[in-house]
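In the form predicted alone, a lone chain appears below as structure tokens.
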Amino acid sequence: MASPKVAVVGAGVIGLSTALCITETCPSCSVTVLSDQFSPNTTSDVAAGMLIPHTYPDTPIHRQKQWFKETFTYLFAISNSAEASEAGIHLVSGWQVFKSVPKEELPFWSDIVLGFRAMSEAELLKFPQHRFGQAFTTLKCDCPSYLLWLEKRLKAAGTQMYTRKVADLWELHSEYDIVVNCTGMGAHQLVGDKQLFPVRGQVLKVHAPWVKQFIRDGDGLTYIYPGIHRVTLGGTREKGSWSLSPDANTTRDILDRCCSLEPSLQGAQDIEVKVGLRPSRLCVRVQREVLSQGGVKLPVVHNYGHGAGGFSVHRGTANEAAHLVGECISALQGSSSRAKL
């Protein structure tokens, strides 16, 4: 067959490292990005970018070590370039706290991430209401600056991106060959799918360049992030709520609950409040289907429902989607083949 066409629905995070991969697994591809929504105005503008697992109940372990794995490796080896500045990739070190000692107190990533330890007693001394830490160095992405990168990558390679709203995957079959679905929060409608919902995740961007580590609560609930030109304080994880708009007693809540693992953030200035809707699922989608109609056949490759983990896997599930569209390609040119004979 010709030059497979290949869509990719979505420009977030996953959706345009999906395409990124597609193009560099299989280069006869033509590649385009469809997507309602473009960087600065994407859920994943609001991340905050951490490396650090998030972790899914239903995805075993293996398959979420590998996709982080091969996340880390990837944004390492563009921290260690020329790139790094443009792509908003940089290494940060800092402490995961707990108010009691975690049941598991070596995490899966503990051997990817670089230099994990316990922290010691003196550490310990910085964080009166905690009994137990982990201190490591990670990467953080500036998450608006890396999908400007992911996006200069692409139209490099040749790939078309429109604005275009998707209200039904079927659409799309007489001018693509191969769909995939990398649109977060919108597959529950798109495709229907019940099992995805929302984590409402509320941050705040601030001015404080004197805070140079990060600090975790080990419930996962309040963080300091610091980035290259900001800090993010989080945060909240509102199950089933699709409110976008800034809570002002949540915003006050955020900031008491940063001041007390970090006192000097009194001292933050110019703080701006952002709202995002995390893609839930108990398991992230990462499968291939075969939509038919009337005996037309459309395949189509999922890859959605990374909640509040997207940036620590989404290079590793991008790479087994692109696998995945490699398979359909294959299968179409081995029909096409037959249909030769």
Contents of the next structure:
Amino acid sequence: MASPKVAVVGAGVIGLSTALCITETCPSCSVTVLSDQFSPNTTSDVAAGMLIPHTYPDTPIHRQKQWFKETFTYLFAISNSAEASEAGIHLVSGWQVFKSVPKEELPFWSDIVLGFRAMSEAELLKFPQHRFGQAFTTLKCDCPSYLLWLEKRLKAAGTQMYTRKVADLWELHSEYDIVVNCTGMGAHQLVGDKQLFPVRGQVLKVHAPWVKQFIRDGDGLTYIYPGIHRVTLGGTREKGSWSLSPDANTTRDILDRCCSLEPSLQGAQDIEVKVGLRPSRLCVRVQREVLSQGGVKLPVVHNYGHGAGGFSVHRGTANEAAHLVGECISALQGSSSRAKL
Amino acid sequence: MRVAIIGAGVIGLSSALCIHEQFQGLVPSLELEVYADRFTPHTTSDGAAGLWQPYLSDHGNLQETLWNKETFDYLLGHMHTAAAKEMGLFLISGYNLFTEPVPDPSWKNIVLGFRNLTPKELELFPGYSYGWFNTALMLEGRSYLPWLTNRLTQRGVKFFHKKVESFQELFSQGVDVVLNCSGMRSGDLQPDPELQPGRGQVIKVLAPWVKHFIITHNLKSGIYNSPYVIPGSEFTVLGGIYQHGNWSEENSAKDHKSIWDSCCRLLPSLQKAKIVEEWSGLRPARPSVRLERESIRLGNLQAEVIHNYGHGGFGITIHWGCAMAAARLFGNILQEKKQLATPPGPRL
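Any chance you could show the form predicted together with its partner chain after that form predicted alone?
Then the entire complex follows, led off by the chain already shown.
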């Protein structure tokens, strides 16, 4: 197989980073990205893009840790280069505070982020309702910038990108040798995955440039994440809600909760409300599959279901998916040489 | 009781506010007047980035360490108020970098979360093998000075745009006490060979992705003669110039290049930062802050001057502690004047 034709369906952070990894590991591949939405209209564009992992109940911890480590290392190098501002990657320090001491005081990722330690008594004074906290430095992706930067790298690598709604993976079998399914929430419909469910998140993006530190409540519901131009205030975790319309009461509630952690946010200007559906699953589906229909085979690599942790593990899962694409190619080359005999 | 404050930088305005807050109720006839030839945004305090951080060593000057602490605690207490944003006050974390291990600074327990840098963090800064991380405060002069001015105006304090040529000038107009907060130009009012300019130059850029301060130290070249990057609410300040004895307030192309090259080496992402402004200023440097009373004989009058100048590159860091000390000295003057006002006794 001289030049395997690979279609990547989905152009959020998972689709684009997976496509990029494939161009890196398989330079002879011809990669095309197909998606009904591109930045700024993907779920990724809504996300704050903080590198604080979400724990998937059914994915082995060592695998999640590996994914996070690869992602952190990759972005760390970008943040320390001249490309940092274009790619939208920067370091940010802050606090995760808990109303009661958590069962796990040392999360699995504490040795990957920088300077992880328990908060001092003096620091906790700032949060009278919280009794325990962790201080650390991590990375943040400015999502729209990062997606544009990925698109730019893809174009430079010769990747074609088309706006196209793929209703059925079989549509692609005549034009492409391998299909990579990075459709996030779309996989619910596209491959009928009933284990995939939306967790609705509403966030506010505000102008508050004096906020330089992140603050996150350990319950994951209230957070303040300072980005390059805007601060993301969150949020909600509404399991099973498919609504993409902003809710005014929720906006008020998010502002109240964030202002109680950081009172200066009362002076925040220019509030933009955004909603995204986290494509959630008990374990991230990074897996090979060979679809079969009437004697025709279609190799598929799935890479979806990252829920609340997409940015945190994106490069790690993209690497794994690209590796699986490599296996698909070997399998195809194997069977085509057998066919020739 | 007329009190004239000379100087409208952070020292002058905060001293005025501190005195008014403490004594306005006790001295009903108290009238405060601020005289300056430069007001915000044209003072030295406006050019400073506004980071609360004392020098590395207090050289045994515990008084100054105490004033620094009082200032930090005072500002931290304002952090939870709605005023913080208007004051230009916010929390910020960052790095102090060294090429060799150094003793912990006098202020390690004043700031929040002080710790040494981990090996992984040091990878970010090739050439530096040791450092600190801590959370401190930013107090931006361009917001704080207007905030102080508003508070003073609300309290009825008067402002005069005028260069005062001598203490006498004010006393002859009926001023009772003068607060000399004239910073770099104190020498014009009363010669002080110990007061020397510590010239600095800074480049202000747009780099909103920078969320930490980074201060490098070169123990041989001295404080602030090594690159530093300090992100503000609008601009990021790049600096690293400290020229003792240089009175020039003109920007130097050579210093510009030195700052730009060294800061971009320190933080490669700055290469894409857009330059917005360049500024030079004179840190009013002195071996120690001059904060003391001086009684001046003018004919048969005893005129009182409270000196509060010579805060070098740590004016914002130390300002409130000094303002409170100046207010205490003012209190002493009030006490003494009351005694002088008692009815004549055995002298007759």
